[in-house]
Amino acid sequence: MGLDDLLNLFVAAILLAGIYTTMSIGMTVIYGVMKMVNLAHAGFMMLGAYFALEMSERLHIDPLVSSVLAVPVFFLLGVATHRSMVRFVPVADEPTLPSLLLLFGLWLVLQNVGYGVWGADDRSIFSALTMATFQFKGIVVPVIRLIVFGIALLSLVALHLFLHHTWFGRSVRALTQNREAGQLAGIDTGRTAMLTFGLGIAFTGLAGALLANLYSFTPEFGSSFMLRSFVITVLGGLESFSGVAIGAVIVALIETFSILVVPASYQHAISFILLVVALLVLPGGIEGLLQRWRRLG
């Protein structure tokens, strides 16, 4: 394998890391504030994919534009889900069995709704950009992947600005760091949790719609990506937004370059192996490792 091939794999991994970060940040935001593992993540991601498909086929809206439109739609869906179900689960300092069962049950419901509405056949989204490529000195980049990466990157920049320059963003960061102190400071935890759940689902829907531009999908679509999201979240440190970005790059690089030595049929095993390694070697995730380095420095 030549240098150009290795560079192509590296570029592909970086582009993949962008969408991986977007699909994982929603799970991280929800866990940070509410200490809930969103097991319905896969179901909402699947809905995001079919949202882009329906907007493209029925309203003839560009699927990339549909991905952006998914953000407000899924934010409202997340808020409605919290108001109707999630808010009745007691808040605790760690994931509880009722929250896990509720969200797992919601995932199964969403999956069966998908089968009932769209059937079990593979669906794909094609546009004028699907087969287009951009070439630069031996590096070939699919245009659709480059645009998806750009949208994902812009969404993450917007989230960073939102979390650091708005009152709600400061409330999210405060509750993530110390719930009790945040309550003493007068933060409305119920309202913040509701908006945070909506924000997390908005990013999940966006990720599902973006991924639908890259892969074919069925109602089972989100399952493998949910596992990757969980691995990235654990690897990043569960509550660290910067750790999620680093974890996404690591997972994307390992998955992409592993094709050189691992058969495609074993690709899903990589996520399980990374999860075990993260739990055994880095229980505090990358963020915990960085904090230890800062203290030693």
Second form
Amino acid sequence: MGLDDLLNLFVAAILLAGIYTTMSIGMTVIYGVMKMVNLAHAGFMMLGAYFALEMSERLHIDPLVSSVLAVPVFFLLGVATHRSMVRFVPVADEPTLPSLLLLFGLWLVLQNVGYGVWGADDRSIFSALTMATFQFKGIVVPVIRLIVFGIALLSLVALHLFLHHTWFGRSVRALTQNREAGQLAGIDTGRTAMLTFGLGIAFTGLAGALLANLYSFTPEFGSSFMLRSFVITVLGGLESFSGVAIGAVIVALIETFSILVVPASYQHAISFILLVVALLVLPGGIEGLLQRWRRLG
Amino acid sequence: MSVRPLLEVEDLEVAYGDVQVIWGISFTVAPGEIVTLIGPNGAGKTTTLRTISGLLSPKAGKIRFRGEDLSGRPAHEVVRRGVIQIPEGRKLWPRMTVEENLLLGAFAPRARDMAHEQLDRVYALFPLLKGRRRQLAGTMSGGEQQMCAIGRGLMSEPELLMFDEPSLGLAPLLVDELFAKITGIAKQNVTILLVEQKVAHTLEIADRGYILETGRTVLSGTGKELRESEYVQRSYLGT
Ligand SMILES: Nc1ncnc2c1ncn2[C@@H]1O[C@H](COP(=O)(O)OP(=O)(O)O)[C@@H](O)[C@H]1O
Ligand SMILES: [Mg+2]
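Having seen the form predicted on its own, could you give me the form predicted in complex with its partner chain?
Okay, now the whole complex, with that chain kicking things off.
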């Protein structure tokens, strides 16, 4: 194992962290504003993957282009889901049983729809870029991963600008940090929740379509990524949008480097172990830990 | 009084689930007045303000602002009409900067266009906040946070500003400064409904007041009348 190999693994981990952040942020914004854990996250990611597939097979649109097109399409899908179902769940300051049951049920329904429409076969999308690689001083990177990383990064920059410089973005952060203060400032919580659900699902659909460029998928697609999203969100401190990026880097690094010591068949267990560890020892996420250190120091 | 009150609360009753805590209170606030609600812990002062703001729905009774019935309306509609509350415990957004907290105070559509002019006015009133504009609100002291909360409340040019125990947790020196700021704000044509436990201080600046006990109004009068009332002196002023 030379230095080059370690460097290669490191680059692979950072590229993975980009898509992991985009994939988890949708869950985080929804949790922040509505205090609901989106258990249907995997279902929307799966729909994102099949969206890219359909666009590619029917309209010959490149899956990378489709992933960008997924943003408005899934925004509308999220808004429609909120209007038709989620808004009837009573508002609460923490996840409630009705919200968990509703979204879990929705996930099962989406999976069934997936089986009905696309069958159980493993599907994947090939494009001209699938096999291309890019080399730089001994580091070998698949071109597709680089582009997926770039799109993920752009989406995050756009989200950051949006959250900090628009009235709606600021209201999302306000409701996340103190809901009642937001109401007293005149924020319409119902409308904001609806648009936030749309925003969260837009990012989830984008992530699903981007992942379809990298992996094959079935209607079960997304469940292992949903588990990772949980871990990343918890590591990020549940409500912190910058914490999500830190959480994603940690999960991606651990996963990538664990190849060196953990047999591949145990890979799935890693996210789960991380989740348990994070819940037990890091209740405030990484940022909470840093704050505690600062206070001690 | 011939002037139509700005705010009229009439036979208000409020319950948390099955537990009723407000039993038919009534009071009015006329334009330009400072009116205070005084009462011991648990009397229902916060509940009353939260109901006016639309965070709670009344079980019975009316809340009228400029003659329009607001009872049961959602909070953002109440805010849109210029009825602003500075809540108990400040409730700032801790991971936003001071300036972001202030700007969001102008979230209501009618205030947005004026947000930056209004920001300058708030900084003129609280120069300290200007120096701290980029600091995260959650890292400031209690007194600084209270100033920020008041500044945020002023950002939408309120017609009626409701304070819920603004002096809570402040050092004595800051309490004097706070009351001076409140009278200063009142002089700029903002009507004020003030909930406080610092009774002596409050009755000095209040035009009128109401004493609330276990969800009922037990006494009302001008600031002077209440200060001189034997009941208030015995129960609230400790003389
Ligand atoms: N969220 C709540 N749920 C149930 N009871 C509450 C709640 N908030 C306040 N109360 C009760 O309502 C009564 C009035 O409380 P509050 O309005 O906070 O009084 P004050 O502000 O005058 O101290 C108290 O008996 C209190 O215990
Ligand atoms: Mg109170």
